[in-house]
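Below you'll find only one chain, the form predicted on its own, shown as structure tokens.
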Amino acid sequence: MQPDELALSFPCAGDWLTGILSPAGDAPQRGVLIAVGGPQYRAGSHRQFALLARSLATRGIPALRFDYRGMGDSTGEQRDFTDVDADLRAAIDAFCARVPSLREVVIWGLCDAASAALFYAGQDERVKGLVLLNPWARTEAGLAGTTLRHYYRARLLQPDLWRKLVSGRFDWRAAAGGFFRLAGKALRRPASAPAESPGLHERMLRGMRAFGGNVLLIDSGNDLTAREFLDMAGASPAWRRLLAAPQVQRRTLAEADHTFSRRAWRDQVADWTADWVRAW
């Protein structure tokens, strides 16, 4: 911890959440939520979760984040991304009540983070802003089809593919079933959730539809799950209409992987959200 980081700890559904502030500024109104994405915990991979926040509150936006519930030192039961809205509205609460000039709150979330924001945001009328960044809309189907579309196409263009090809050792029954078995999964047509329980998709379209705040979508150039979100809302029409709002800005990383894995796309994420959280 850095020695202006506030360790909080605040209830959650009969349990306790565990929590990093970094404070920042004389009454700040607007402030960012860190939401984790997948089975790890406040920090982040990498660290970027921490780095962030530190980044964040020295251009004087405060910023919170967090362990759900049975992650890192949070207590309770581990879940997934799908049933964490509790998560995110005790740590608002914790949020607001450590930051009493705090109006608006901007929940950032990597991966099935944002979906998780998604979820939620409409709920909340704190919750002015989401920075959703490669957005997890993972299904078999999905994932095969961009993966015919995006990893193939890239392969073929590889030299050490043809070198391979030249020199006889490419396995060509291999690579055959691999490709026939993924057209089959993309072929494959989804089964229907039953109304009162929709699908990931429905889901996360009936969240975006809900939430009429800002929203600034980043997405990693070298990264499947990036490409299956954008594939996926590239063929929905609403979804097109949704994007193309005024609200919503959008920004593209070429070269970086799902995580931002290197300095600088980490430090140009940090830039391009401090830049959006102080513009509106």
Contents of the next structure:
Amino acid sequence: MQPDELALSFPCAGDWLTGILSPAGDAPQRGVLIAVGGPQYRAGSHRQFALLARSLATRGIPALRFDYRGMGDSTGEQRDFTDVDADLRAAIDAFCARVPSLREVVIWGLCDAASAALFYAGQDERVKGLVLLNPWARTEAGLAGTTLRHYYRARLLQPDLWRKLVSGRFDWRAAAGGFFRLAGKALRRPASAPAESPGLHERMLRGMRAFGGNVLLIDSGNDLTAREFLDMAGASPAWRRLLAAPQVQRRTLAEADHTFSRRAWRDQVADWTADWVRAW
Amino acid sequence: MKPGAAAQPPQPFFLDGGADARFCLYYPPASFPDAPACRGAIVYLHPFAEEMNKSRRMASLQAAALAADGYAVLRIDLHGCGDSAGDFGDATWDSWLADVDRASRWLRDRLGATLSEAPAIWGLRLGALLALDHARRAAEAPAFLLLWQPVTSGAVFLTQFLRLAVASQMLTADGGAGGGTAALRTQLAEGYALEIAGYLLNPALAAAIDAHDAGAMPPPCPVHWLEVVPEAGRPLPSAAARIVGRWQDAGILVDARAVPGPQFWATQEIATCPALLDQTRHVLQPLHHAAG
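And the form predicted together with its partner chain, for comparison with the form predicted on its own?
Let's see the whole complex now, leading with the same chain.
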């Protein structure tokens, strides 16, 4: 029978973080820390992280999911993904303290938690693997370019759009305004772009370079965030080289949306994660 | 009021184990030199599906504030929700009612003789509707109900949730030939579970939500009813005002107020509503003085 999950409270810079440990196996050496992205808490959208942790535990992989300071049930001031290094370290400390056999930690992060994991991983030698799902690489110029490439192309192929055009129900003024606004942003040289997310791409690249472990990159086919990341990486020789390295594996779930909001998609992600964690 | 002892951090734990495990957070009451050991106990009931996730921060902030004011607060994740055991698709209204009983009993056992009344129940949205159903069934009436933006009509609420599925169908390639919420209700009535916004809605739970109406559940205890409105000075929504009026006519002590702020249970980003936090602390003060 599967052991019961444990509710944990552990300190982080004067605050208290709440986490759930899903214990597993007999003296497991490798465990998964589920980092939370976006406006979520440790159970995840439609409980994805709770279900993932349980699924990993039944396959012998212990998992810990937790809330950063100021999120969910943890105390402290709210913060975003650029400022959670101390939280990740506190969680890994708590994980290792509760599972003394643990030697290696994989950080699993969706959306901006994937970016936060990239920032952190190279600073902690206990972190040996990263599962990055739909990493958050948004800059205003990048978003505009990706929307032009993917959304407008998709719109042009929709029968509904052409029906509206023929019947005269298409709002030309709004559509043209949207298109030109985006085109202006996409065509602007990056150097003249506002510093709206100072060095996000550079910081992600630095993190990826600094991390020597294994990486599993999973992207959803039906997700603009994933497309932005892949467009960014595809346009960068440095990223292309890093992603082509043998320690990087790629999976694409063509039908899935950003949060993997169907059971079949969640299960597929859990399967890929468990298989990969046990494969090295 | 003299300041209380330094607030302790919330204590997370699982109530029972295996299939009965329910995730809980206990906020021990701060103690005051001039007051009884504990002002009262409060069980918090979260809202439905993704609204629970979005409102987690507000529930944390309010629970901590009430504990600092001398209340013992217990938050429980209902069956199949959050970190509790079970799948969302297995949850039923009755399993949720049983969880409310368990939470209330836990606080009674924990606090023992320091508690003079049954724990109060505080609920947000569908959690408030569940609180009303619990109150009328409980062997001993709760000390009071604290209702945040209660769902007044389960049927209307269910329709709104089903619309998420309709919207999702319209965005997929087959163009939403689904027939709207009426068709989804038919599928539920035929006993099919529906996967909506990532949650598996079981037909028994849907039927129970559909059948519950706040107006038909006048509570056997005082009620604090708080609504969040877009700006200061707006009145209570008419559906809420009608029910409040009817209950007051029936002799129930109802204090209803509207506070300005964002609909934090539904916003895209995590939002807080400071006016609601303040007003809740404010309305719960006189109870202590009246009782003490």
